[in-house]
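The chain that follows stands alone, in the form predicted alone, written as structure tokens.
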Amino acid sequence: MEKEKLFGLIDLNWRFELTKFKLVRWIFKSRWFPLLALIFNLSVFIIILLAGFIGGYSAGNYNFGVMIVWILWWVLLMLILVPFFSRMWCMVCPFPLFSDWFQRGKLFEINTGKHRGLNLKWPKHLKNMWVMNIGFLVTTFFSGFFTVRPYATFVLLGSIILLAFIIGLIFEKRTFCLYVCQVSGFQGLYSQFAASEIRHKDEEICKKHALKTCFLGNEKGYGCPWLLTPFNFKKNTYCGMCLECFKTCPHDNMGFFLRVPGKDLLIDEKRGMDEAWKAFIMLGIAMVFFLSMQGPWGILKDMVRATTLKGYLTFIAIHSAFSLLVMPGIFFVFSYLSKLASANKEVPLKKVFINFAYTLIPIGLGVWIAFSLGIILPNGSYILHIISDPFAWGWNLFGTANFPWTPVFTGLLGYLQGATLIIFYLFSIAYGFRLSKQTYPDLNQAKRGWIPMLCFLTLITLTFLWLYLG
């Protein structure tokens, strides 16, 4: 890691261990955590599924399932969990709970024997984000139904839970979470920018510990369900924060750290086209979602909600082409210009393309945070209604069933979104030049090669500023 400071102020090597506090470490090492959180979330999702099924095709803004999933959960994920706590949602996600239970044969106690099921290995050529990329993109084809039709949310969540269980019967450990789950893909991508991480504390202790119980497991916990090697992994991308490594390490050598956001972006390890395309897809979806959900164009809303079959198929075609071809195509042109500007003939264009794609992670996360502000501020008050009457049966459990729709700070919404974009744009360019220096061996080449990519990031940011501010 470079010794220079981010923005000239923040040491890139700074980190603070939260698990040095005895209470936090005790919680992380307890088998009751995150199990209790998983059971609580499972109970909430049961209510969500029931509300979705009972709600059928009624209006989504007064349905518990639609409001909790697409307003509260999504906003918490994008505004708090991913940017600050990496993949902490994976820690408490109830979707793989049933497959874990089946594989292990126990829910709380440790089964040191062989896991049940076929325990097959996932195909090597699919050990990447491509399945998640396509799966997430296809899921967004139905966004116009999920957000307004409770039954569609019921079908989606029920299908994910069933698929997680079936894959758990066939493949080893958390294969579903690693390579299939649509939510896992963008969490993995943006967790590289997160302000926290789980890592080993002392490298020498790990080297001297021959048994590697964090990977293999012991009587106190299971080997890493995410198939990582906790003693030496370097990026957040595939760490589901299950905490088994805390329970199985006999030397208390695992720590949960606060750190400088974006530190993983500079780790030149396992960069690939799959993650690059995930960045393009997420940006493309964000633009399409804004235009069709928060923009003023009614014709786009009709296309997304399948008012006509022709309009709906047109939406799918444009949406797919824009995310899979147009965004990467434009970025390829700027990557080519970067290579030309650098005057370096040895660095492969593929390396330029992939490395600079990681500059899209900060600005991409910023775009999604800005989009999420556009969801929660106008619509958050609906949540007060539905928690008191989750099944629309006329209940008033907490006295808030009659709370009126009350938009909050909507007059400032565009400015809040604009400020968010600018902050994350600054992070993108701060890391972008460092990525340029990693890509090109000579400093002057790096400076020249950085100019086209800076132009691209600026163009993207200005485009979204125009959309949000009008």
The other form holds:
Amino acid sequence: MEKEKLFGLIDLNWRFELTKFKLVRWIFKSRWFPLLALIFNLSVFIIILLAGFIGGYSAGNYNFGVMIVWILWWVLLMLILVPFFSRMWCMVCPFPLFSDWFQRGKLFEINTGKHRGLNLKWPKHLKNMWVMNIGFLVTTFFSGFFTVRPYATFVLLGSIILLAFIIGLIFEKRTFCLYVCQVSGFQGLYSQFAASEIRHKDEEICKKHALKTCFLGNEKGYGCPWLLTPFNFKKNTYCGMCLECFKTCPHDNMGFFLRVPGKDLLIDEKRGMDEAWKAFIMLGIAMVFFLSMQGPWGILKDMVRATTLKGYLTFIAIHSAFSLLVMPGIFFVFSYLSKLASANKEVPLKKVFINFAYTLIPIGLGVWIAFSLGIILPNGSYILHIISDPFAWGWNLFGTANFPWTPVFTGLLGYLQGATLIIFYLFSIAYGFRLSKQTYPDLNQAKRGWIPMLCFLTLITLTFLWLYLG
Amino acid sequence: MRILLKIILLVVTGIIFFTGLAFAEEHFFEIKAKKFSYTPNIIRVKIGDKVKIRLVSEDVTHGIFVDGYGVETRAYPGQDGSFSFVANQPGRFTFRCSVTCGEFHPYMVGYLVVLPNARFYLYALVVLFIGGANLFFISKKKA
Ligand code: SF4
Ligand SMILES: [Cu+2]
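Switch over from the form predicted alone to the form predicted together with its partner chain, please.
Below, the chain from earlier opens the complete complex, with every other chain and molecule after it.
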């Protein structure tokens, strides 16, 4: 069989194992990792919370909490972590630490016995992204507060950590991460595009290994806290990269691989409306965020920061309707056109809609990367200020407290944003036609059915291009 | 490919710039700054035009910094600031408040559009070209 090549150049099955290097493997198998990184993160997190609390209602651009979270963390997440390393944030995320600790009764050693808490199973019909979809959308209603007010960041992060703990008391393992966390959904969605993956190395070894310790756990580590079956899972979506399977596998059969970005998009497993809507919601939010934060319209800013209740409610209504109804509605029309154009009568419209929704993942990620460039280049220099004076107490820890606001390369911002959109548009259409072939069995149907979708993707790209530089 | 694009952009810009110079105009804008927006919030000029800006504050101290041009001034209540520059780069540039003026300060921005917005049109053309090429290659595909 001929090899599938992305852009006619890169073998889609190419992968390169990073854990074949002894040092990396040793780190991945050590119980100290990611625990140490996690504890370091927790300490930063505590400073963030403190700074958020102390900072109160002051302007956020001189606050440690607001800047670290919304400039550094968010941008790092969208620019580097998710596109290159999948859910690497989850690997070192401090949110569920307390619930893990409570359930296991141990922080470092392994508890092979019973776990504390109720350990209930999450309801079956909620085993998808819907709770996270709604949770994330609702969180963005308050974007005009927590991205600028220290106290609001404190409340937001504090409640996430509290919620993680409460869910951990009631439900088993990382149920919170899998189905509730606001940060989880979009990471899961976009990590399908990521340029790396954790997978088994040799299928045969897994088949022969009757006692699946990666799932069950053993004295070296816990069974997958994310309730996956590491021996055969195929998509990054729900892999939190906690690395337990590296520790529990007696055959060293788990690996961390570099791969071709976007490979998961072609894997027809657990595709659904929940992930389709996640893709719409993320595009909708990007648009609304851009208009209100990087656009020049004072009216929108006043709505988002709730100067009047009416304005604020209007913002919430339009924002929600746009993400939940308008975007999916337009996409539905194009899906319908695709089915018509293909002249295929058997394929259910729902399947057309869902399959093609995955073409929105690359361009969606591109839109967010471009948006993030618009945050970090103008505002990155504030970070130098706040690391020297985290509590605004007049400290000067690193001598950078008086560093003036310095926008970096903002003259090139438009070029960079445009180039980003174009690169991710390329990925979207490259995977798009393959998804068309998966949707329509016949090549000619797939060709015709692809045309409306290509139009949609082009339209979306042009729209954001116009927003960012037009 | 990218280098080619850059060269094309450069040539296009060059032509526009020099033809533009011949018809350069002078523009004066009085921009009012008020938490957290500018009026006018979008200013349009042609490439080669000389732009003079006076910033007037209507509440607290604000500033204005123009991306790509690097010019900046501040306005204190009752004391205006001003600067001028020659709009020699085409495209849309954000201008931003440069003095922390309240919680939404980082979002206090406006646009300077130096026409023709060559980089937008160029990028849009590239997108359309890629889309067309995709269609072409796919139509040629055989089972
Ligand atoms: S899902 Fe959320 S809480 Fe869990 S590890 Fe990821 S970011 Fe942290
Ligand atoms: Cu201001």
